Amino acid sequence: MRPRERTIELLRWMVEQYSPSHHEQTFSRALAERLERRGWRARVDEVGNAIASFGEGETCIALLGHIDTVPGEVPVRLEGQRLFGRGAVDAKGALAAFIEAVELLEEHERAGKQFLLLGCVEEEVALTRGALHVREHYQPDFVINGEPSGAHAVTIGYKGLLRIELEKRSSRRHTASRDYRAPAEHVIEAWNALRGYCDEWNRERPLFEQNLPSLTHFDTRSSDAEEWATASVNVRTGPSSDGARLLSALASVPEVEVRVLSRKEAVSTNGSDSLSRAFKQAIRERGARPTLRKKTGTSDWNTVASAWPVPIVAYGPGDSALDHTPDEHIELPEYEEAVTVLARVLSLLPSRQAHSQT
C-alpha cells in the first residue's frame, strides 16, 4: 500500500453535505463530480445513486454504502480527535473510508479487480429504493456493506424486518350499545396475539433468532358513519423465523385487516468465507483481535442478498450506538485505522486473473 497523508478533508466535506432521505440529489451529484476529479469513473444513475468505479479487472468488488441520513442536522465541528456531524458514523464514514482505501492500493494490488462504489439513496426509509435498483444492474463477486462496526470488528449478520399495518373499521355505534366493542379493542387484541406468539417463539432462543415486535403507531378516528383504528407494527425477525406462522397469529382476530407493507429476510454468514477471512487477517495484522458482530437492525445487505449470492459482510468505522443521535461523531484515529484495514482487505481479495495465473 502507498503511504498516506492523514487528512479528514474528504470525510469532513461529505459530512458537511446535508442529505436526509429523499433529498440526496445535490450531494449525489457533488460526490460524482468529486470522484471524477480523483480519477474514478462516476455518474448519478436513474434513481439518484452515486455510482463510481476504479480499475478494469474482471473481479468486481462492490463497496455498498448509503448517502442518505436521518433528518436532523448536527453542527459539523472538530473537537480534538472527534468529528461531529450527521452521517459521520451512519454512514458517510464508511463511504469515505471505501474511497480512501481504494486509492491507497498499489497497481499490483488492484490488478484484475474493479472496485464499484455504490452510494445508494433512501436506505434510512422503508423502501430502500437505491439498493433495490443496484441489485438488478450489477453482479459483484464480493460485497462490503458500509455500516459502522468499529475498526476491529466485522458485522456478519442482520436481523430481518417485517412491517405490518393493522386496521379495524366498523359502523359507528353508541358506546352504550349492547355488545359494543370499539375498533381499538380489536386492534389491541390482534397486537396481544402477535406479542404472545413472539414471546413463546423467543423462549430459550438467542437474541439474533428471536422475533422482536414493536408497536410504532396507534390511531383512532371516526366520521359521521364509521369509526376505525389503525396500528403500525414492526417485527425484527431472525434467520429461522417463519413469516407465515407469525402472520397466522393475527388470524385469531379475523375482524382485523392485516396488511404487509414490506418484508426483509435476515442475513448472515458464518465468518469462514474468503471475505470474512480477509478481514480477520487484516485486523490481526494490526495487532488486534477481530470481533464478529450480529446486529438486530437491518441494512442494504438485507435488500441485495437474495440477488447477490456472494460473500458479503458489513464494515465501517464508528460506534453504531451513535447512529441517529444528536451527538453523532466519529473518532478520527478509528477512521484512519478502518481505512488501513479496508485497504489491506482489498489487497488480499483474490482476482480471477490471479487464479488463472496459478
The other form holds:
Amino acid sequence: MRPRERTIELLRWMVEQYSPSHHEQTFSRALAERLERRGWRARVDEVGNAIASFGEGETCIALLGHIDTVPGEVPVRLEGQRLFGRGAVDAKGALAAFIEAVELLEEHERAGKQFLLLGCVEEEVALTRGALHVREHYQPDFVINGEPSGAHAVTIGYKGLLRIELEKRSSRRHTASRDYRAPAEHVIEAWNALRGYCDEWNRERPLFEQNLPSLTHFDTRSSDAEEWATASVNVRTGPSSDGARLLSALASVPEVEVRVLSRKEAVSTNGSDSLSRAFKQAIRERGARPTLRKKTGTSDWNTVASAWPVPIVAYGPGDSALDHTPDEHIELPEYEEAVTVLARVLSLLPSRQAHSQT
Amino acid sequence: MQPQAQSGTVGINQCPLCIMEIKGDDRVEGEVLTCDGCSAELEVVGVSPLRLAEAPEVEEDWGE
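Switch from the form predicted on its own, shown above, to the form predicted together with the partner chain and output its structure.
Expanding to the full complex; the earlier chain stays at the top.
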C-alpha cells in the first residue's frame, strides 16, 4: 500500500455537491468526469448512476455506494477535525473512501482484480432504482456496500422491510344506524391484529430477529356515496420472519383489503466469509477489536442480495446516528482510518488468478 | 484516529481467557470458534502458531 498524503479535497468536493434523491444528475456527471481525470474508466449509465472501474482483473470487487442524499442542505464547513455537510456520513464518506483506498494500492495488490465503483441513484427513496439497475448488469465476486459503520466496525446485516397498504371501503351510512362501524374501525382492528402478532413473535427474540411494525399514515375520507379509510404500514423484519404469517394476521380482519407495496428480505452474514474475515484482519492490524453490527434499517444490500450470491458486507466511516440529521458531520481522523482499513481489505481479498496458482 | 493498543490478550495455542489448550491445524484467519473450557467465542488471528483473541462483539444498532 502506498503512503497516503492526508487530504479532504475529494470528500469535501463530494459533500459540496448537493444531490438529494431524484436530483443527482449534475453530481453524477461531475463525479464521472473527475474519476476519469484520476485514471478510472467512468460513465453515467442509463438511470443516472455514476459507474467507474479501475483495473482489468477477472475478480470483480464491487464498491456499491449511493450518490443521493436525503433532502435538507447542511452548510458545508470544517470545524476543527469535523467536516459538516449533507451526505458527509450517509454516504459520500464511504464513497470517497472507496475511491481513495483503491488508488492507494500498489500494482501487485491490484493484480487480478477489477474494482467496480457503483454510485447509485435513489437509495434514499423506496424504489432504489439505481441498485435495481446495477444488479441486472454486473456479477461481482465480492461486494462492499458503502454505508456508515464506523472505521473499526463492519455491518453484517440489515433487517428487511415489508410495506403494506390497508383499505376499507363501504357504502355511506348514517352513523346512528344499527351495527354501524366506521371504515376506520376495521382498519384499526387489522392494525391491532398485526401488532398483536408481532408482540407475540418478538417475545424473547433479539432485536434483529423481531418484527417491528409502524403505522406511518392513516386517512379517512368520504364521498356522497362512499366512505373509506386507508393506512400505510411498514414492518421491519428479521431473517426468520414469516411474511405469510404476517399477512395472515391482517387477513383475520377480512373486511380490510391488504396490498403489499414492496418487500425486501433481511440480509446478513455470520462474519465467517472471506470478505468479513479480511475486514476483521484489517481492523485488528490497526490495533482495534472489530465490532460486527446488525442494523434495523435497510440499504442497497437488501436490493442486490438476491441477484448476487457472493460475500457482502457494509462498511464506511461515520456515525450512522448522524444520518439524515441537521448535524451530519464526519470526523476526519476516522475518515482517514477507514481509507487505510479499506485499502488493506482490498489488498487482502483473493483474486481468481491467485487461487488458480495455489 | 490512530492505531490503538490491541484490546484484550492473545492466546497462543490456548484460550486467552481461560488458558485452555486449543489445537487446530486447519484453521483460517478470521475463523470464529468456541472455547470448550469457558464457552467464549474466539477468533483466529494467526496460524502457525495458532493465535486466538476474543471474537468481535456483535451489536444490534437502530438505524441504517
